[in-house]
Every structure is written in structure tokens, then in C-alpha cells.
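Just one chain follows, in the form predicted alone, and it is written as C-alpha cells.
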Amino acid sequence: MTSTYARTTTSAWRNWAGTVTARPARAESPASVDELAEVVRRANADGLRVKAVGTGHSFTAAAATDGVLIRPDLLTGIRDIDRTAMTVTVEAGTPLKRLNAALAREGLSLTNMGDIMEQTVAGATSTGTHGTGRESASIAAQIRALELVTADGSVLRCSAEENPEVFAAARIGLGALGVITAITFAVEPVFLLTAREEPMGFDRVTAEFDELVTENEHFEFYWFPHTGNCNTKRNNRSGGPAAPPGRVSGWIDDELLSNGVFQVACSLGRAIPATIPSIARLSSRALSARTYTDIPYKVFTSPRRVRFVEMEYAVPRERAVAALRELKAMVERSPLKISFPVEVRTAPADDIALSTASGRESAYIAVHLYRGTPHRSYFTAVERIMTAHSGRPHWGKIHTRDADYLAEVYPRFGEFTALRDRLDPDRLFGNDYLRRVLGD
């Protein structure tokens, strides 16, 4: 069969953070899914592993692979919207700030998101995304329906009706069973959302977590080491009328501030690990309050264009407060430097097998560093308390956990992996990655 694939190549391929390099034997860039498929049994039949990658964002190895890197740069755009279902399908490859504006442009969105939109689709669910909210979940909870390319090559459609045991698992799959070619959202009408960022203290906010966290339907808050000071958002439903932040102080806040300036300090801190906890307190004292309404991807994203690391673990909600106490109080009688907020959301209980708010309300506790910043210890003591209140790793971000102890904190791990067993019983889809966190 003559091959139509419109690109080959066996360049090195890197991740975002550059914390994990990967040379496949070769990448290919299929147009259609029909030639993705036929990529995947050619890959198949050459005795070759199959991994998917999106944008790199990921800080693990989940995409890495020695054998085909399958890149989905020509799998994009809109395929269908369904105004009367109110839903969009997309192709797996779109990077979700391309279906935000395109959703936008067609006066609809998704109910939550991220903080940011670099991702694509098929990248940011597989790996368990999510923003914070009340009631709304992550991404991966938005899709009713997918398509994936399994690894006899053939193309499967789930949902709620259609194959129900692969859609309970596949909408966080981690790229185990199978590549992901379109992915189907619910969507609902565009609408406004008022931000309001405001400092607060560590010690009312961990007080107050449980009360901000119910009268808001979005809230979230960044906690700066070596101080007692935190920054807050919340994020409520408004009916306008729009009112954006001003391109001068927007620019300021979001440019200038929180990538400019902070770009300086994180390199002075890495430079001169004394001077961090002094940045702390002048960075986190200069923060002033602030009020904006807009569309919600203007409002639950923002750009990051400094370079980090990152380890995030969901806690039980109730157990929230004390985890993050225990990791203020081990980073005040440590010798460790910490130029990076801390960062704390929510999110409700959901019914996917390995999302990490399966089955209960969770909290998130991400904890980063400046990239090049020596994280082991840091990240090793973070890890310690998180797992100590039974705390589930992001499956996207730095953790050491493996398949022994995610199968006691995931009830429904079993089910997972019966479930590749059944899909990829040869496991072309795996990696050394996915030995580590779901076994042989």
C-alpha cells in the first residue's frame, strides 16, 4: 500500500519543560483517521510502540516513546456543532485556545477550563486537566462522546450509549488505550464571568477555605511561600455588562508582572537562593486587588511564558486545609527556597474510572519551581504529606507514585486496567511511563 501520510520524520522530540527528550524511530503526521490507522497497524506489523503527543505540556514521560511518535498537527479543527444537542466535536490535535476562540466566534463556550489553553484536546483530557469549580469539572468530564484508533486499527466510538465501559475510562486514558482522533464537548451559550483577585492572609484563608469555596463558583488561591500572604480569585457568573481589564493595566498585570518581572526574580532566586524569600514578600505585598468581567476563556486562562516545574496533587476536599498547613509548616523550618506560589483549587466528584476527583470532592495543591531549580527535595517533602492524606498525583505533572499505590487510592484502578488489557493486551500503546503507574 503506498503511503499518503503527509509528513515522516525521526527528529528528537522534547516536552515543554524540557524535563523529558524522546527519539522515536520515526514521527508521523497523518491527515484523516484513516490514515492514522493505517499508522498504527504499519507500526503494529514493524514491531514498533505507538505513543500520541500533543503540545509537550505534560511534565511526565506519558507520551515519550523509542518507537512511532504520532504527531497530530493536521488533526484540527471543528467537525460538527450541534446546536440542538449543544454540542461541538473536534478533532483531537486542536489546541484548545483555537477551539476556545472558534467557540467564542460561534457564541458558545465550554462551562470550565484550565488555566491555560496551550494544550491539545486530545493531550489536555487524556491527562486529567482541570480548573477549579464548585459544581463544574474538569475537561475531561465536558466530553460525551470520543473516537480512538485502537491498536488492531480500528476506529471505536464511545460514549454514554455507544461502548459505555471504554467511555468511562477512556476520557482520562493517559494514551493507554488507544489514540484519540475526535473528542466531543458539551457546550452551552457564551457567557460573562466576573473575576475578583484580592490578597488575603494564609491564616483567613484556610480558615475561611470551606465558606469561599461554597459561595463561589469558581475559586482558587496562590499561597507565597516564606510569607503569610495569598493572592485570591474568584470567579462568579455575571450579566454584564463586559468589562475587560484595561490593555495598559492588563498588560501590566498579566505581561509585566506575572511573566516580565517574575521571569527577573525566579532567574535572581536561582542565581542567589538567599535573596527568594525577600522577593516573597515584596512580590506578594505589591499585589493589589482587581475586578474584570469577560468571556470565560479570557477569564480562566492567562499566559505563562515562564518556564517551571510542577508536581499537583487532589487531596480529599476535607482534607485540604491540613495539607497545606503541613507543607507551610515543613517549608518554614526547612532550608529550602521557594520562589513559586503555591497554588490551591477544587473541583466536585466525578465519574471517571482514573480522574483524580473520581468518586470524591477533591482539592489541588501544585507546588512549582523555576525550570533549571534543583526540585527532588522540595518535591519529595510535598509528596510525603500529599500521600500521607491519601492525595492522587496529576497524571501530567512530577510524582514517583506507581501502580501499587494508585490502585489503593483510585477504587476503580482495577477496572482501568481489565480494560487495556482488553483494548491493547500486547500493549503497543505503552511506555515506560505507563508500566510505572498502571503495571505490565
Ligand SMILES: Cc1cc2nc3c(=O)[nH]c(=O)nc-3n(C[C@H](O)[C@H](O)[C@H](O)COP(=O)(O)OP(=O)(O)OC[C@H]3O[C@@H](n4cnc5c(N)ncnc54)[C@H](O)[C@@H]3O)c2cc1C
Second form
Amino acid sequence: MTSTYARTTTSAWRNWAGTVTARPARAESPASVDELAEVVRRANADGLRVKAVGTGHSFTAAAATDGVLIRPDLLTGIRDIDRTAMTVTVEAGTPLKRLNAALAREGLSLTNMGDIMEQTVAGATSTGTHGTGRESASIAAQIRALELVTADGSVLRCSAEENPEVFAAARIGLGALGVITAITFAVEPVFLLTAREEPMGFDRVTAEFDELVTENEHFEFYWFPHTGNCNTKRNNRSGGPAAPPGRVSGWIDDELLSNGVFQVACSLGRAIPATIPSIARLSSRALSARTYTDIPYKVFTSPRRVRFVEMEYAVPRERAVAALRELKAMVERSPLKISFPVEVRTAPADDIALSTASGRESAYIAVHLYRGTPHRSYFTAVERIMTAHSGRPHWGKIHTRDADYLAEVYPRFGEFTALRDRLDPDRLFGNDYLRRVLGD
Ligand SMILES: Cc1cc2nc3c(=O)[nH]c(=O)nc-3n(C[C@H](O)[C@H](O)[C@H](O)COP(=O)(O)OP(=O)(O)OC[C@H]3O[C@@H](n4cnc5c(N)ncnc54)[C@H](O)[C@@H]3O)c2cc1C
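Let's see the other form, the form predicted together with the ligand, since the form predicted alone is already up.
Shown next: the complete complex, the earlier chain at its head.
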């Protein structure tokens, strides 16, 4: 059979952070489920492994392959909006920003999302991308049905009613179970959120952490290492009216301070690390309190133009403050100079086998460093603290855990690997990262 879809032989593939490169044997851009199934069958016949990529925003090598790389570009768009079921079905390669804008035009919205919206819907959900929230956090937990092409080239659909054991695992499937072709998300009528950003001392935030989490629909904060300063953000639904940040003040906070000036500060800190503590004190004071009201994606997400590397661990929520205090003490007694704030978010327990919040209420502690800064000693020290609290690493962010460790902190790990054995016994969708985190 001759196929008409775009096909290119590739040069190297790189992730957003520039930390992972791969040299696939070939790249394909299927434009339909049938074309994608044909790509999978042909790779199988050629003895090549297969990996679908999103936008390469994972810091781990989750999306790397030496086999056939499937690009998302032509598998995009809204398939269906069901206003009775209140769901949207979207092609797997659709960027979240396109989904958010399309939903807003229809008067609809997802319930929650992460800090950015560059990723594809399949890429974001496959590693468990999350925001912060008391009742919702993970994007994958908002999935109502999934369609994927499995290793034999057949199309498998799953939901709570249809193939529920696949649904339980495939919503956060790490690309290990098949290539997702479409995702059905729950949606709700678009609503307004009021964001209240406010500087607060580290001691106060940690002392009041439980109240701040339970009293707000979405609470998060950033702690600036080398200081006792934090910036808190509370997002709660509001009856309106919409009051977006003023053009000038929004530009100063979102573009100038969070991207432009921050970029300069990070470059200076990387060149002369001794300046970092003073920069941290200055920048943590530069952000002032502000309140604004807008539709969800405009409140939850913002552009991140300063490139960085990141590690993030989910710990049981009741351990978060202890883990964070240990992290602060570790930074204070070490010679480390950390220019990026530490981000703390929360999530309710969910029912997805490999979700970082699977079966337990969780808090996320994320550490970042400006790209090009050696990260090993900081991340190793942080990882030691987080793993002592039974931490689960974000699947898309730097970590060193292997299948033995992960089997201990995920009670449903065996359920996932058994399903993988059934759906992909020959590891057509395997790569080095999956071998490390899931085993052979
Ligand atoms: C600036 C920045 C901000 C971020 N903010 C957050 C945040 O707020 N919260 C958070 O939790 N994470 C965050 N992340 C992490 C990011 O959301 C995840 O790493 C996410 O998986 C990246 O999505 P992607 O589309 O780039 O997918 P990729 O990184 O390209 O791929 C991720 C995984 O999905 C698989 N995959 C992709 N498409 C398919 C498909 N069709 N079928 C099957 N598998 C597929 C890939 O094989 C790979 O295993 C951030 C990352 C960056 C760089």
C-alpha cells in the first residue's frame, strides 16, 4: 500500500531543555488513525521501535527513540464536543493552548491545568502533568475516555465502562502501552478565577500550609532559596467581573520580572554564583501583591521563556512541610547557590495506577536550575530528602529512580507492568528510560 502522509528522515531530536538528544531511524507524521496504525505495523515489520513525541517538554528521556519517531503535528484538532455529557474529544497531538482557546470560544474550560500550555494533550497527560488544587490537579484525572493504537496496529478504546483495566493505567501511560490517538476530557462551562498573589514569610507559609490548602481551591507558593521569603498564589472561583492584570503591570510582572529580568539575573548568577543570594533577596522582594480575575487558562498558565532543568517529587501531603524544611536546611548548610525558586503545589488522591497522586493526597516540591548550571549535587541532595519521605518523581522531570524503587512507592505498579506485558510483550514502545523505570 502506498501512503500519502508526510514522512521525513530525521536529524537529531532534542527536548525543550536541551538535555536529551536522540537520533531516530526515521520520523513520521501520520494524519489519521489509519495512517498511524500503518506506521506502527511497518515499524514492527522493520524491527524498529516506536515512540510518539509531544513538544519535547519532558526533562527525562521519556520521549527519546532510536527507532521510528511519531510527530504529533498532523494529528490535531477537536473531534467532538458533547454538551450533554460535557466532554470534548480531541486529537492526541493537539497543543493544550489550542484546546484551551477552542474551548473558551465554545464557552467551556478544563477544570485545572499546569503552569504552561505548550504541551500536546497526549504528551502532557502521559507523564502526569498537573497543576495545583484541593479537588483537582492532574490533567489526566480529567480524562473520560482514551483511544490508542497498540503494538499489533489495532485501535483500542477505553473508559471507566469500556476496558476499565486499560483506562486505569493508560491515562498516565508513559508512552509504554501504545500510541494515543484521541483523548476525551471532562469540561465545564467556562468560569472566572480570582488570583491573589501575595508575598509571605517561609515560617508563616509552612506553619499555615494546611489551612492555606484547605481554604483555597488552588494554592501554591514559591520559596526563594537563601531567603526567608515566599510568593503565594491563591486561585478561587469568582462571580466576576473579569479584571485581568493591567497591560503594563501584567507585562512588568509576567514578562519583565518573570522572564526578561529573571533571564539576566540567572545569567549573572551562573557566571558569578556568589551574587545569587543577593539577587534572590532582591527578586523575592520585587514581586508585589496583586489580584486579578480571568478565565482559567489565563490564570493558571503563563509563558516560561527562561530555560531551566527541573526535578519534582510528590510526597504524601502531610510530609510536605517537613520535607521542605529539610530542603531549606540543606541549602543553608551547603555551599550551593540556587537562583531558581522552589515551587510547592498540591493534589487530591486519584485512581490512576502510575499517577504521582495515586491513592494518596500529595504535595509537589519542585526544584529548578538555570539551564547550563551543574545540577547534580543539588538534585541529588534534594532527591535524598524526597525519597526518605516516600517521594514519587514526576515522570517527565529529572530523577534517578529505577523500577525497584518505584515498585515500592506505587502500590499498583505491578498492575501497570502486567498490562504492559499483555499489550506490548515485545516492547515495541520501549526505550532506555522505560527500561529503567518499568524494568525489562
Ligand atoms: C517550561 C515547562 C513547564 C512545565 N510545567 C509543568 C507543570 O506545571 N506541571 C507538570 O506536571 N509538568 C510540567 N512540565 C513537564 C511537562 O508538562 C511534561 O514533561 C509533559 O509530559 C511534556 O509534554 P510534551 O507534549 O512536551 O510531551 P513529550 O515530553 O514530548 O513526551 C512526554 C511523554 O509522552 C509520550 N507521548 C507523547 N505523545 C504520545 C502519544 N500520542 N501517545 C503515547 N505517548 C505519547 C512520550 O512518548 C513521552 O513518554 C513542564 C515542563 C516545562 C519544560
